[in-house]
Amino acid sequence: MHIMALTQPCPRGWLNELDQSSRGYTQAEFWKSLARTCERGLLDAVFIADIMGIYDSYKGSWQPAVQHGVQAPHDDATLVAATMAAVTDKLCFGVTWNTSLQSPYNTARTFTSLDHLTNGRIGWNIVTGYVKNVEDNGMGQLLSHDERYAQADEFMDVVYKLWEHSWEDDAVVRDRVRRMHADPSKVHEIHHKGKYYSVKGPHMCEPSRQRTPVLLQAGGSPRGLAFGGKHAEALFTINPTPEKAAESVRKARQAAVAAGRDPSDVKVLAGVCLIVGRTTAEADEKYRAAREAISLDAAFTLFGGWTGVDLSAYDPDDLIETIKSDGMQAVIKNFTYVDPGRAWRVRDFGEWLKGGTLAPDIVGSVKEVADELERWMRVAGVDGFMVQPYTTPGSHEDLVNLVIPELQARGLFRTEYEGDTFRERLTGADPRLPQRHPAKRLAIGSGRT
């Protein structure tokens, strides 16, 4: 069972007296302590979520997001990863990074640098961006949904050429006699010219241990799934039940095969929220307190950020079905999975979203939570879980101190780390991408530095 723990450098759940993120997210020691906890629990990785832009759909303003601390304020995920990596040796890190709002050349340098500094413990959660107000802040134009993925496909071609094909493994010679640090004949320009990018190269950095970071992705649309099947080594899915998750696993494997890869090349992790206590009653109380600490306004702000739909225009008792919006209809479809016979109202929607995610809640004693995770593995065929927190660091501490020992006792989770790099941890194989990955099949121009 692979387990990654999500966190985010912003004040998540800050009204809950058990949550320390509001003051902690700006403090290095907060992140160092969380890293030590997760490494002690032998987790695969800490997954650091990130956004660019402040949610401003609800009430047509960014002010609710700032007032309620809905992913605002927000610090840089790459710097948090570097801080956490500095006090750990084995724990890996998945860092969210946006293809729509960054240049591929700088992206390649950032992730090679992180991979160097962590000795191969870095992954990239590839996102295409969705917060419209980035355009008001000089970060470029947000394209339509499917075109963002077309742009991202070309973006990946560029970074693959830089990571995999620009520097040969033996380019760096450090030869004092010849006064040659690197052999220019073994460093290559990539000469990429496409619809969205023109990049000459060469790459700024010598190859890191993994060359290409572990590639993570969570696209659930048909276009996003095709992108993930082509590029991703781990796909995250959010489904209300293990039966529905089984469909996502099947589709992910099919997408990999359609891209010319082996179905086993893509690990599928189910997003879940764990609320665990030493007793069921203790877990129920934690769950109640966590959800009471999130207002409907905060939930609606989050939803508006995801979909662009402003729920302030509707009465809390309006039926969801009466709201006409392409974005809303897609989410409504997901809710029919949860309770097909229920008449969902705007108020119900907000209550459901108080967890800050659409991931299902698993609430109970240690045994009950472990039983449910085991059932998901058996029924859905997932490779593990992306565990999302209600409180930070409390949810992570409960995972490490309570759930992990029970999973280890059942033989479902490691008792020591295997492999040194993120890719070795995830696949049990080489630190480098396999030869059948699309990154390996690209050609670059013949120009030399």
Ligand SMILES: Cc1cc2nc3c(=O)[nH]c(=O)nc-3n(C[C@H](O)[C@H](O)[C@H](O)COP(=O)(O)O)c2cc1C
Second form
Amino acid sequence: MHIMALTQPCPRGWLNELDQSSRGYTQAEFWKSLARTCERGLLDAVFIADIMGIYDSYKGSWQPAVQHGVQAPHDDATLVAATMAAVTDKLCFGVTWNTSLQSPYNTARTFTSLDHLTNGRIGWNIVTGYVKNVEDNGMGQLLSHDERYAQADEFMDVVYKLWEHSWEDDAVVRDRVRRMHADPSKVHEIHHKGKYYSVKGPHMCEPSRQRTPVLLQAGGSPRGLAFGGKHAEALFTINPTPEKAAESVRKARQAAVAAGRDPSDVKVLAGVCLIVGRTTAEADEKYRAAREAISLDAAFTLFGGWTGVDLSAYDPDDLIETIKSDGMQAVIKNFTYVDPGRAWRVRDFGEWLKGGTLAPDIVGSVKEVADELERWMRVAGVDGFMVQPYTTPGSHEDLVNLVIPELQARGLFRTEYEGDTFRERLTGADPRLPQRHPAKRLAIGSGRT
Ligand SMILES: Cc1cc2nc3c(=O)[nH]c(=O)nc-3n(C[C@H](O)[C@H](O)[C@H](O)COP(=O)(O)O)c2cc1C
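Return the structure block for the form predicted in complex with the ligand; the form predicted on its own was the one displayed.
What follows is the entire complex, opening with the chain shown before.
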């Protein structure tokens, strides 16, 4: 079972008095302490979410996001990863980075640097972005949904060429006699010319332990899934039930096969929130407190950020069928699936979102939560979980102190780390990408010039 724990460099769940993130996220010591906790729990990785603009659809303004602390203010995920990595040896990091708003050349450099500094413990959560106002801030242009993925496909070609083709493994010779630090004949330009990018190369960095970071992705649309099936080594899905997650797993594996890969080349992790107590009563009390800390305005702000739909135009008691919006249809479909017979109202969206995530809650004693995770593994066929927090570091501590020992006692989770790099941890194989991965068609020795 693979387990990653989600975090984000911003306030998350700050209305809950047990949460420390709103004061902590600007403090290096907060991140170091969280890293030590996650490494003590032998988690695969910490997953660091990131966005590059303030949500501003709700009430047509960024002010609700700032007022309610909805992923605003927000720091930079790569720097948090570097801070957490500095106090750990084995814990890995999935770092979110945006293909629509970054340059591939700089991306390759940033991730090679992170992979150097962590000795191969870096993964990249590839996102195409959805916050429109980045354009107002001179950060580039967001193309239409599907074209963003077409752009991202080309972006991946460029970074693959830089990571896998540009520097040969033995290019750096450090030969004082020949006065040669690196042998230029073993460092190659990439000459990429495409629709969106023109990059000559060579890559600025010598190869890192993994060369290409572990590739993570969470696209849910058909186009997003095709992208994930081609590139990702682990995909995240959010589904309300394990039965529904089983469909996502099937689609993810099909997408991998369609891209010429093995179905097991893509691990699928299900997003879940765990609310666990030493007893059922303690868990129920924690859950009650967490639900009380939900602000409807905050949830609507988040919803607006994700979909562009401003729910302030509706009464919280309006039935959701009355809302007319193309952007909303997919979300409504997914939402009503939980209980198709029920009359869903606008306020139900807010309560479901909990101000943070659509991932389902698993609430109970240690035994009950472990039973439920086992059921998800069995029914959905997922490879593990992306655990999302209600509070930080409380949710992470509960995972590590309560849930992990129970999973270990059941023989479901590792009792020591094996392999040093993220890719070894995830696949049990080599630190470098497997030959079947499309990036390898662009690698040194692949015949491309
Ligand atoms: C667990 C999880 C974490 C995500 N983290 C981020 C993130 O940090 N930043 C971001 O821009 N998008 C993030 N997303 C959004 C996805 O990258 C993607 O845009 C979204 O799932 C919609 O995909 P689609 O456009 O293919 O339907 C996340 C999604 C999931 C399920």
